[in-house]
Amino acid sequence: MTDHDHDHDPRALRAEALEAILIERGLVDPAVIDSTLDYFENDLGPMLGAQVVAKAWADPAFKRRLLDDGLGAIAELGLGGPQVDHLVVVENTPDVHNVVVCTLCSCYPWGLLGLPPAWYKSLAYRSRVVREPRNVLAEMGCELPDDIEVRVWDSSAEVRYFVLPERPNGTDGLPEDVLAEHVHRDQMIGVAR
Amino acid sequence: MTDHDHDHDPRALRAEALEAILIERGLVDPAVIDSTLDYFENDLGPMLGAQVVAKAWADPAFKRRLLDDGLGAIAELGLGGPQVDHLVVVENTPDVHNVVVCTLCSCYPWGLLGLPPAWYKSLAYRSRVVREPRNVLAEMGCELPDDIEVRVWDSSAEVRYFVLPERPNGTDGLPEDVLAEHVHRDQMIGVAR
Amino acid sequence: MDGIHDIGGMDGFGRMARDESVFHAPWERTAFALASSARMVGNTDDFRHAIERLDPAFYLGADYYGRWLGALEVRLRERDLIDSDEVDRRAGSAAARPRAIASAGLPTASPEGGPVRTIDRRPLYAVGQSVIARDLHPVGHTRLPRYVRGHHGTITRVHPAFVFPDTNAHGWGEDPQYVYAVQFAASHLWGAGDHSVSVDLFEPYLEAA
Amino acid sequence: MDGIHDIGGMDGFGRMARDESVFHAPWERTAFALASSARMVGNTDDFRHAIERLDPAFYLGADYYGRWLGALEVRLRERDLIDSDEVDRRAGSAAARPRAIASAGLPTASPEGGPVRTIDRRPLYAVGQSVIARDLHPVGHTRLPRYVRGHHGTITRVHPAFVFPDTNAHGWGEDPQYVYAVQFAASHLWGAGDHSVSVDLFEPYLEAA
């Protein structure tokens, strides 16, 4: 679908009408809309979470603090932000794989990962990953060996979950900023190893 | 919506396309379509159930047989037919009100009542009547006194349920065919007293 | 399956509307007639399951006979009797092609006669007995509604044995089972309500309380 | 409410599609920005509840931000801040007006700060303890998913106290409650599966096993 088609999407017309009415009534400020979008699209994103992972890989003491008190540890890096009012970091090991979902809506640690991709919000992901996580992950390209224990975290309250992936082999001695480039968003949700 | 609009309803176009293909392939016989519709629209209907109710009101021995063995009793009247493979008749009394639903699809005793009205098949009726029957009935114009016990029957298998309403006052001595005119479909489903 | 069709007790569907129509439009009448008379291998249970397997948004968005029309097309397509591409071409329209998840198995024969069977064993349960509706989540078709699973009820009627939908819908045999009217207290099911709800449950759905 | 949003464990939604878009179209971006910044009395819980109260067919048929747009309009309409007739006129289109069932109560103030609270009592449960998720069916908003109700689980973490969504969504006060990570065995929840599912449950949702 092109942008031109989108212009004629009835939902687009309804969104525009609502926007116009809200601005006229003074219920939204166009400057706030712009700054909100700028913040979410430019300031937030998986690079923040990757920074946390890289530091945890590089600094065992930070990793301990992160697993013990997620919010306190990321605050050391100046992180936190929207939808991260309380943070629990769960660690992948050779024996355990963690994966995060929100079945009731689509809660997600915006302050660490930005806004979520469509698949995370999809009805298929929300409904299925609590019931058949191995199948869902396999469909997403992540085949888990049978002997890995799978733990699914349904973020049904205001606690946000964040997966600390295993450090890849061959990354010894790399500085944090280079380590961070090895971290993908999917690993921090738990749909990749 | 007029019939003309219906002609342009995409679902109508899809139904027509499917019909044409099925006839061309010999998978349906147009004569069978016509006779099926003729049977369901002209031979079946609430007048059959009303006949059963009237006879039960007029003939206590028949009523006992009807409550004891619904299928056997209606067979005496030459009745049975589609979706009436096993029949349980439940009796309304001054203390008990019965109401029938099928939450999983919309099972209904076609052979006694014809095809069901849209509201019986509606998501609102199917979802709500098992949980809040008094509210649903009130919205349909049937306010039940608090001291009447309400029994909801969810026809989740192939048993079909049929409500025998109370005989109205002032109908003593009326012949069965006149009594039958006092019976409304809604009473035999249980959304009217 | 724990499907979209299993709506007993769900909130959100709004107030009752007194819509007395049997068919809202001629195409619904056509859909009923075609679904009732198209010749193919299969049975009522697999038809119901085809309805349940429809895409949930389609299920809720379509009216009753819209679901019948969708399930009819799905069943014919799954048996290679028609091709939905051809329906698309003929319909020449934006009418959405019905999508459905796959069945765990399709019947390969059609039944004769109705669903009542005589079986050579006695019912396990008797009128007055307390039972629990098992908390089952079968992958295929079932007639055990979610809203009674795990709840205590009382047997109020022992019905005859019937073909078992959970197997019959998939071509896994008729495996006839006794059916029981099991009465549940609304206050137990929903935490509120002074009524009872009676549900017809096949013997394998139950265990003694 | 036992709403359409509560889909954990439901079948029928098909395979995973790797759709990486945050927004599919500019209007979704607009919907996000408007819902995030429109000034009105209310809170996150009542926003979530407005999404849940949307007509179920609309809920499933709309994409994520379509639901946000619908819930935004519902919330503004319910507070008499806009008139959907006017949106209809301006949109000049066939765009369906979002319908929703009424809320049991709307908040009349907006919160300050986040949802974490310090309360002057101790948590009732401790790590390692067995609990049962109560089988509650509140008429209003709740964060107790249907799929754990009635099931045994184990407390694995005691979180701080948080504003209680079941009251806060309706203006019935913050009533802060401890939250627990409760781990359930998939084999208990679904009858199959070797994984565990951990759900964050507010203290009133639990009872000792």
The other form holds:
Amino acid sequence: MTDHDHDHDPRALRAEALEAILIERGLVDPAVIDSTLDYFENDLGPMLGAQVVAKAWADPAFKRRLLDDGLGAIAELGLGGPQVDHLVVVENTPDVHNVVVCTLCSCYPWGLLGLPPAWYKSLAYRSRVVREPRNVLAEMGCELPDDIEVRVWDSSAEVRYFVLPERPNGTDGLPEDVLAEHVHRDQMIGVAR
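Return the structure block for the form predicted on its own; the form predicted in complex with the partner chain was the one displayed.
Shown next is a single chain and nothing more.
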């Protein structure tokens, strides 16, 4: 998988062309663009998802609501939006590991996870993770024992999937804000544990 694999979405191509022109004319610093994208991809969005996970880890009643009605549960926290409508939350357990993909394009719950990473949009990830999920996960540093069932969920315009990771050992009694620090975007996609 490479960062250069991407859809031929006309909007993405226009955005890339516009960015190139702005950089060429010295109107935009590419480092500022990269920094801004990094902030949305790795900090702002994933922090909201991490808050949802931390709330579910700390509050069993919220966790049940989240698994039964993802959109309704996140609305309780003031979260939502067009990229998280029809949200389905799947839970990782000691016996089951879930991973999310969008085989058609890159449907993704932006409102909870921020911008999708480049690898999520790549043709290689989208095509391979459904055929050989264990291999792809291992390549990404997430090696799973053979006795763990791997379930692949295909997001679409009609439904967005979100993984509720397992709570780490030794985190009992921690407040939600500290629990949220233990959650990373890749866990909520299912490519990390």
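Numbering follows the first chain given and starts at 1. Throughout, rigid core stands for the largest set of C-alpha atoms superposing within 1.5 Å between the two forms. Since this is a predicted model, take the numbers as computed values, not measurements.
Core-superposed comparison between the two forms: the CA of Ala17 exceeds or equals a 2 Å shift.
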